[in-house]
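Let's start with one chain on its own, the form predicted on its own, as structure tokens.
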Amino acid sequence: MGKLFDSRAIQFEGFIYDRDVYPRGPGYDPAIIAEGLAPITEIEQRGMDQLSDVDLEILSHKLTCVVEEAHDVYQELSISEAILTGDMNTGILTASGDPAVVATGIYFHSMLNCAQAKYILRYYKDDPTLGLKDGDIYFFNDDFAGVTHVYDMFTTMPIFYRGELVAWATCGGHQGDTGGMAPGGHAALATSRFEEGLRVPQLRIGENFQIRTDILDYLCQAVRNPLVFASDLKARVATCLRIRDRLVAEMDRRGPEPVVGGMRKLLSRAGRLARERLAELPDGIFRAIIFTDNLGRELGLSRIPTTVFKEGDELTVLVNGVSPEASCGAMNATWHLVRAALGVYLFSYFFRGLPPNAGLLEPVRVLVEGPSILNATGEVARGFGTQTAACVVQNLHIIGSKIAYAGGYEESVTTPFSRNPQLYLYAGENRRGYQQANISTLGNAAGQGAQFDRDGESAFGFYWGACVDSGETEALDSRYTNFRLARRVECNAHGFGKYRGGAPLAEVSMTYGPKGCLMTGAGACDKVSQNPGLFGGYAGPTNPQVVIRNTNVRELMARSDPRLDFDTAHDLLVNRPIDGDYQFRSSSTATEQFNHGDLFIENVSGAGGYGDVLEREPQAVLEDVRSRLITREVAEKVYGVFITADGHTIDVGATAEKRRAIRAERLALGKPFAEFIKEWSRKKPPQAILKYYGQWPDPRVESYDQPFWGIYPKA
């Protein structure tokens, strides 16, 4: 593993670290999921030998165009909310099942599709009842078999050329409703996987390039919105056919060997380039930690630590000392989800500019303690495990920024992308007359992290993939069971700092129509933020759910009352111009009926800030006030900046005095480290919120007494 790892890392006895903890079952094999790239085949080697660097560059561009075109086809044909706004991906796998070419969008979707193809090759290809032939179509969404979670649904198709298997086409994304306990998916209150609805490993749903009608009827019968489900399934099949047609045409032009060899060479090159980049950075042990506060049915702390060993041209990510799996909700993750999720940071930031395929993960070893909340056993619910997996990504983002900073690559230093989710799932009949049951897409307008030399962009994109859209309000109003009263970048909803984090888009929407709608909540970060700042920057704020019931908004609208002229959700909550029952509550809620006139307030919080708030230029603070990104109160109390009464200029004298006072207060509160840690180590949260935590302060160690977490004395 490396000298640093061998001398300092501890793995607790009796736990599994390098794969999912559940055993093989019908349609899934965790050993396959944990495999790396398949060996190079003879045809791949012959093709690799034929390609010059120029040939490979041209082929890479061509194959990227193929998957990007497929991405557009899928998005344009879909009628599912998440797919329409970009929560999806397309890709090409090698004949062995390795992701070689991946479209923009949710990169890590394609990183999780390889296990299904490899399972088919190992267990179905030579099965006399199945076999594998040109025109076969497979559907899957079961996380046991290697998928993200059951709400992401995929289709894959083997590609044959002159009778030989040469590749796989794959596409999929967040479909939403699975027929589980919560309409629209994301049943955060589920306690068992059997409450999360349809779970399908790799199932052959079609032959000869056509979907079987009986299989389609069966799948549609399992969900609440069969029209949307069937439409999107057909869209995925059409997308895979487009990839197949383009790839076969390229082989007609070039011959199969250069194309097949080129895909393998792209994987090899990505691994080599990733190692070269890692080798440029300093070796060391780096740590970060995040706590979760919402486990589904109950609030309570869970601990998500991450330790990274950077040695030479390799990276080992060790997730150890994690809280046990949670039996009271769906926040449990899997080893393979954590590993793939790391691509969110690695592909877009750490390895930016390199081809986003499975080769980039070859020099990265991922060890996740299990059973735990991050590597859970088979029976617990895991539909919202993306949230806990994201905590490891946030940790890695902080760690990666520190490694880059230490190595002199300041341009790679950022705070993590915003990930304090508060998701609404709506169900009911929409104004187009069909049943809609799906997730809100406002999470696609989250804030970008602050950078070492500039502010983060506001309403920038989606945590799992930046190339998305939050949707046009008029189109959303027609497809959802509610419509939007206000929508803009939110005030006081980001992390402050020398450079501020990007703020999110916030929305106030209203249930419309005599039938009202059903709404389910799924989220976390009600009391503890998971959007950390960096080098003194503030974290992005917490994000509980807010609904307003029994309002008078209909009466106000009927007479065009000026009280409806609020600009932000912040204005509505602070000034309360609308009468009603304002409810601040857990972001994870059971499905409830809402009536005509009830309001929902939604955002996903903003990203953390970078650097000391007292180093922010006063003029930048003034511009934030003018843009309604912050209030005067934040300008004065946090930044120490006073603005003249007319709102046009800085009160230079008052600002200098305030900042001197804040610095003096900081110095007065400061303590030597030994004194601080002695006092700090005596602190403990109330026992009630440690119910699912494990031992305090380290979930796996009784009476842990080290000054820094993650330090375990070697026996």
Contents of the next structure:
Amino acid sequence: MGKLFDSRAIQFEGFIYDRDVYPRGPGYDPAIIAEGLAPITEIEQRGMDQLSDVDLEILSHKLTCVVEEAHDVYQELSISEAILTGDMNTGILTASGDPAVVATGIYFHSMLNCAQAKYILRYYKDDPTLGLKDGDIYFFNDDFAGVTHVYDMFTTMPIFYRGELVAWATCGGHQGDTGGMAPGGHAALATSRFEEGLRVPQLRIGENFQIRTDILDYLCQAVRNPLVFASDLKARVATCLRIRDRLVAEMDRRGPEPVVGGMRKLLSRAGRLARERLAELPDGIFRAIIFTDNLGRELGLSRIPTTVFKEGDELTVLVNGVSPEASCGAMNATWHLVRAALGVYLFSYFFRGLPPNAGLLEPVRVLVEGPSILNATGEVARGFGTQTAACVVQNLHIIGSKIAYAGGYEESVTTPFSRNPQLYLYAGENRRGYQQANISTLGNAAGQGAQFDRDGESAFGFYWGACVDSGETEALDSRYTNFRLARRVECNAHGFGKYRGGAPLAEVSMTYGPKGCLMTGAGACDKVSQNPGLFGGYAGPTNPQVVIRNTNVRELMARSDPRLDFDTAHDLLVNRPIDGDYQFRSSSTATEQFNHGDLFIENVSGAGGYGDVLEREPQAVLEDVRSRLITREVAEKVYGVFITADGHTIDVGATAEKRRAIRAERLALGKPFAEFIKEWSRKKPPQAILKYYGQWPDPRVESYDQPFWGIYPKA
Amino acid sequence: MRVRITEYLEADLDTETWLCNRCQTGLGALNRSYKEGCLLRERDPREVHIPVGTNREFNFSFDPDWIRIVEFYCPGCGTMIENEYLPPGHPLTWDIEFDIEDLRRKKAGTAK
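Given the form predicted on its own above, I would also like to look at the protein as it appears in the form predicted in complex with the partner chain.
Okay, now the whole complex, with that chain kicking things off.
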């Protein structure tokens, strides 16, 4: 490694950092998952030598069109509630199993599909009971074998040309129900992997381009929504076949070598371009930290720090000093999930403009301390590891923005996309007459991060893929067991700053029909937020679960009562125009029955703000108030902006005076560093919330007394 | 040679010091954290994130038993250069620690 890493980085003894901590088992091998790009094969080299830069550009465009078309095919054919909104992806792997071309979507899905193809090549291809043939169809959803979590389900097919394996087609996304303890998947309260339902490392479910009926029956029997499951499985196979058809046609036109070589060259080129960009940026050590609060069955503080060593044309992401893995819920992540998740930030921001494929991660080394909440052992539940893995992504986003600003790439500088997880899983018979069991898609309308020169967009997209949508309301009403009363951009739900973070969509929905529905909660950020601000901007707020039982909403609807015309969910919760039992509670809840007329309030919070609130233009604050993005109270107390009684103009004099007063208060109440640290270091959270934290304040060190975290002496 | 580092920070590579970009107040040595040159203030997060409803445990604000806001101000002009959301008493974050020689080399010719 570089001199900074060698002189300053500490990896605690007894922990594994560079791969998943769990050992090899039936159908999975962490060593394969940790492998980088496969060596260049002879046919790939011959093809690479044949391609000029122009040829490669044309081929790249062609292959991108293939996977984008496949993306549309899958989305159009699917009836899964999450896939319909775009929580999925498609891609083409090289013959060796490396993701070479990835559709716009959930990039990290495709970054995680390679392990299964590589496992099949290593262990099944020469197995006489299996082999590998044109027309084979494989299914997988096991996080042990490299998948995100069991709720994401994938199909892959080898692509042969004139008898030779030339590539793999992959397709998959958030399918949802696995027959686990929570209807709809995402069992936040699971304490063991055995409570999370169907788990398939990689299973050949078909040959000769056909799914085997007996296997399909078995899989459908394992889940609560067999119609959706079967339909989507067939949609994935159809999508892989479309990729195969297009790739074979391209090889008919160009010959196989340029296509195969081109795919490998795209990986090499992405790696080279990533290194070139890294080399431009200043070297140093950069840190960020996030805390999480909800472990599933219990609330408890956990720590997720991230240290980045940027040296020359390489980036090392070191995650150490992490809280231990938790046995009271499903918020444990895997090493491979953390690594792949980083691609979500790197592809869209840090390496923006570069081709998104596995090559971009080639100069990035990811070291995650395990066993820990981020690199968990085999037996704990890990279905909601995305929650904790995303904290590392948020840290890297903050760090990357600081490196990019200092390196002259201001246009890449933003606060992180809104992430605070809050899932409502609805299950029951929908208005189309079949069993529905899946997550709500409202989280796909989260807030975009504030940018260096403008506000973040509200209701922008999904954390894991900004192009994912929250769904069309009437379609959702017919597919889910609840009925949407309101969807509005939420008030006071983003981070304040010179430029504000994007605000989230908030939804008020009603249980519909005499049978009611089941609802399970999965989430965090009840006490803390994972949407940090940047350069003095405030974080986005927390977002606990809110349900309102025993309401009078049906009576109000029957007479078109104006009390239903509330502005925002915030307005509903503050002024309570609807009668009922308002329950503010933890985001992770057991499955409960809800009845006709009960209400659910969903909101995933907004992104953090950028810059000092006192630098926000008063006119922009006025617009925030007028558009219900903030209340007058926030305008006055936080921004120091007063608006005249008619609500149309700024009270210039009062605003100037208030802002002067806030600035004077800062200078009067702010303390010099040494004085502050002396008082601050004596404080400690209540012991009850540190149950799963590890040692305080550094989970791995018995007694840590530095003013800054992560400053460990070299042995 | 002064170079821009963040929205509110500059680095003077001749004196190897941090400066406030808004008022040019010095914020300490470049090989230390600029936070050591700031005024620091602990705040109850409910002052900024106003609670919704009356539930003490869950109210869309931060629970001060879990999280406090630490604000870092320029001692010259009072600009909030950065803030951190930390459990009470948790060590602060040394967020930017440059290889100064590399910074000097890369910024040569780009100084304002």
